[in-house]
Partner chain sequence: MADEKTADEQHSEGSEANARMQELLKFTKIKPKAVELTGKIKVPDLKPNSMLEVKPQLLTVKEMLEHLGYPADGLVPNWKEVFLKKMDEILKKYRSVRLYMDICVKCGACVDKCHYFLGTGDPLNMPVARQELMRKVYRRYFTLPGKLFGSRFVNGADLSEELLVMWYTYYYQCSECRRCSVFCPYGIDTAEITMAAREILNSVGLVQKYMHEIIFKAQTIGNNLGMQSSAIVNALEFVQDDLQEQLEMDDIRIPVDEVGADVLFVTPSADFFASPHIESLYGYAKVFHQAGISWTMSTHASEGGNFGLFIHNYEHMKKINKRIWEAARDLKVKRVVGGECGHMWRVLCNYSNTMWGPFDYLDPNYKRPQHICELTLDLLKRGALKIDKSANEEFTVTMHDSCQVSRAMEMGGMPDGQYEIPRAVIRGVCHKFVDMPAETIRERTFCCGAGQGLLGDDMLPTRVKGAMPRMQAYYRAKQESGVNFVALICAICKAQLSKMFPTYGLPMEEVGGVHQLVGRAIVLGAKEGV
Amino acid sequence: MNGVMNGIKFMVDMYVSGIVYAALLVFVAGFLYKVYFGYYKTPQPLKIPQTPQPTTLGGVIIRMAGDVFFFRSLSKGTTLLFMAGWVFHFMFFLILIRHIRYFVSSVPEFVSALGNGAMGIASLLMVALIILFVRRLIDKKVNYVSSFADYFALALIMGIVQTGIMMHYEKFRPNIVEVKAFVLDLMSLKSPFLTMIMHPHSSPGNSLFITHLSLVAALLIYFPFSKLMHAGGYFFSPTRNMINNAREVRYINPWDKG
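Please output the structure of this chain alone, in the form predicted in complex with its partner chain.
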């Protein structure tokens, strides 16, 4: 009996470590490949800032920061979409910061401070996701342009948030100390190699935790192949990142240097 249990434990450990490393590899390699070869290396022949665009580099950075942090362009349109979208992204970001506590031995002040509001943040995040999902279903115009991939991305993140929220409750809660120890184990340099030679670290035996982790891995693997690439892509958008000074400074077309 003990042998069987050990066997199952080994397989679970292998699975958990395996998907974490596989997902990270696909995510990092895919993301960098796309950003470097797809966006950075592809030439932009002409200056196409979408004006009014600042005429200085500083101004452009401020404009882009406005887009990144406050969704300034989006805020010019539908308020509901802007609010739901911004709350979703910003709460997601806060939750990510909160997760730092699993990755460092001594938890910084601001991370532990977030703990008090964590449930509130997660609930807001979930509400925003539900609004975005429902909006896709009932707004006829948005519904027309939505496809499976759009619902899938939302559903995947909803799954991650939901399993995260559930783990807050005593009944489903994994042993936090075990989780942290496991995450720190995974972060050691030799761990991927240990996994490769079938010596995985012991993982917390909590099915909800494993589900949560699996969904995150799925998201990371899906990321580089999907619209989620907007995260890196935005910074290369020529309508946003080009300085509006075509008459002052001659812009050279990379494939027609004249």
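Give me the form predicted alone now, not the form predicted in complex with its partner chain.
Excluded here are partners and other molecules; the one chain stands alone.
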């Protein structure tokens, strides 16, 4: 019986360690490949800034910062979409900061301070996700242009948030000390090689934690091949990053060079 249990524990440890490294490899490689070959290397044959676009580089940077941090362009749409989208992204950002505590030995005070409102942040994030999901179902115009990929991404993130919320309750809560030790072990430079030679680190024996981590890994793997790549593609959009100086500076089509 002990041999069977040890075998199951070994397979679980291999799965958890392996899925983390595989997801990180696919995410980093896929993201960089998409940004470089999909966005950076794509020639822009025309000068097509979205007017009224600033006429200076500083103005373009400020405008893009407004879009990134305050969703300025999205605010021109419906109020519901703007609020739900902004709350979703901002709460998701706070959740990511909150998770820093698992990756460092000494937790910064501002990260610890977020713990007091962790459930509130996660709940707001879930509410925003539900609004965005339901909007795709009941808004005829949005529903018409929505595909399975749109629903899948939202459902995947909702699963991550829901399992995270459940782990706050005593019944489902994993041993935080074991979780942090496991994450710190995975960050060791020799850890990937230990996993490759069938010597994985011991993972927390909590099924909900493993489910949560598996969903996160699935999101990382899916990210480079999905519309979520707008996170990187936005900065290479010619309608956003071009300066409106076509009259002052002649624009040369990159295809005509060399």
